[in-house]
Amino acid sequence: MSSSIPGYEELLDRLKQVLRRNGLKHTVQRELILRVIYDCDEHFSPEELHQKVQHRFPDTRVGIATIYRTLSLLESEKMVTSVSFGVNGKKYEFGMKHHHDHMICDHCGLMIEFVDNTIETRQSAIAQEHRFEITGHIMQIHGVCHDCQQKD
């Protein structure tokens, strides 16, 4: 995991390289969903980031579907992270900030960011024990927030 995250002037360089490797153009739309994205502090649908690029930059016109497949290139480049919903989609985050975990309340969709530094040192530790390198992890813990809790 990389211990700095990259400004933006440098993400953009490596979105441009990623277009052009994948014989995409670099355009506007692309380039002001990446800022929206790396300025973003919280999870997003692409529905809520459409809305976000829209009232952030009334200008310009971006399509939904040009959200949705930019968001699909920026993950398969590891520059957002999705969170899984099932039937209720996706959440997306600024994939290249630094690394935790996450705890999900099935009833309202509440997430809840963490780092455990003993379940970092214990996941190395059953990967030493089985001779495997681990390059990455992603951690959901599902369960019912205590607001949740409350209302049952």
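Source: prediction; values computed, not measured. Just so we're on the same page, rigid core means the largest C-alpha set that superposes within 1.5 Å between forms. Numbering follows the first chain given and starts at 1. What changes on going to the form predicted in complex with the DNA:
- After superposing the rigid core, the Cα of His26 is displaced by less than 2 Å between the two forms.
- Core-aligned CA deviation for His142 between the two forms: 2 Å or greater.
- Arg61 shows a C-alpha shift below 2 Å between the two forms [criterion: core-superposed Cα displacement of 2 Å].
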The other form holds:
Protein chains: 2
Amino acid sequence: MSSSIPGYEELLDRLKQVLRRNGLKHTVQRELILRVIYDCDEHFSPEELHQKVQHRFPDTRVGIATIYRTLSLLESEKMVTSVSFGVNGKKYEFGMKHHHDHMICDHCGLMIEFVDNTIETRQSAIAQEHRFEITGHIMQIHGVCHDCQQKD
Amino acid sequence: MSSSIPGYEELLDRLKQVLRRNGLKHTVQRELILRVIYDCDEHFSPEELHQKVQHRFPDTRVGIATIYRTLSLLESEKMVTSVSFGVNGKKYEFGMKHHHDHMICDHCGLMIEFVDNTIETRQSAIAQEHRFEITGHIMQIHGVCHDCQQKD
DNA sequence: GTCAGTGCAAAAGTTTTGCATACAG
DNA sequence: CTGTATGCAAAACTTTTGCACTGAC
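Can you switch from the form predicted on its own and show the form predicted in complex with the DNA instead?
The next block holds the full complex; its first chain is the one shown before.
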């Protein structure tokens, strides 16, 4: 098993590689942002990420514009993924964990991650039927979690 | 089969019912907006909806604020659903068609709608395992459509 | 030294709010 | 009449851009 979640060093190498390949430069800001994203378990908005970075590395100024620019870069390289949670707007997550889907409680925001092989398999089959070359998918089950059901 | 897509009249009744139930008022604007949404096959942003409404009913002024307010109302009543398409931002769709999922081409934006019973069933099972009361789900397969594959 | 990257601030875009007026019930 | 709904404009947010300066290579 274990489709191996990369360690930070591995990830950093990958970033360097991407940068070199595109004639871009390795900067402190890009590295710090990657570091924070890597350590971030929850989903985050660009604004939240900005605050985390500033809080953790107060000695380096990182502008919100750089956050947006870096997120775009990382997203195009599939190192982060963006997910939309209805009313809460667009959020990002570290994109190289083991693949998983989300179950979201619309009352309290609780998020359960899960993987289901039957679903994954069907998806490939459907894509194939339509001669569609699949690059990824988003699957969210929305509802009310057990705790919130009690409270009603 | 046919889980019966409601006709416009039915839908309008439902709206009136919702309004009455919440002590809200039946207004021309709300009706026109519903009308346009009902006839709209594609997904739309609030701004696009606004333009469609103005274009189709030039005699009634409908402000963008009313569009947003009405979309919120309809969304909370599950009469429209919002879907997020990554880079394209938040879009809405008429929420009472027969349920379907989306397959989206990231090159040309082509959207194929589909339903798969195996997936639907597994979803319910997963929700049950977590004592989760399911209210809906979002499932999008992203990739490259057949046409776009040719073009590369 | 060169050229991409950065912070900052301004601009552009999106969504929400306040308020006086209109109008449904 | 009463109180919700509306349009408009202002405000609040979110995201992108322009520019002069910095710093990686």
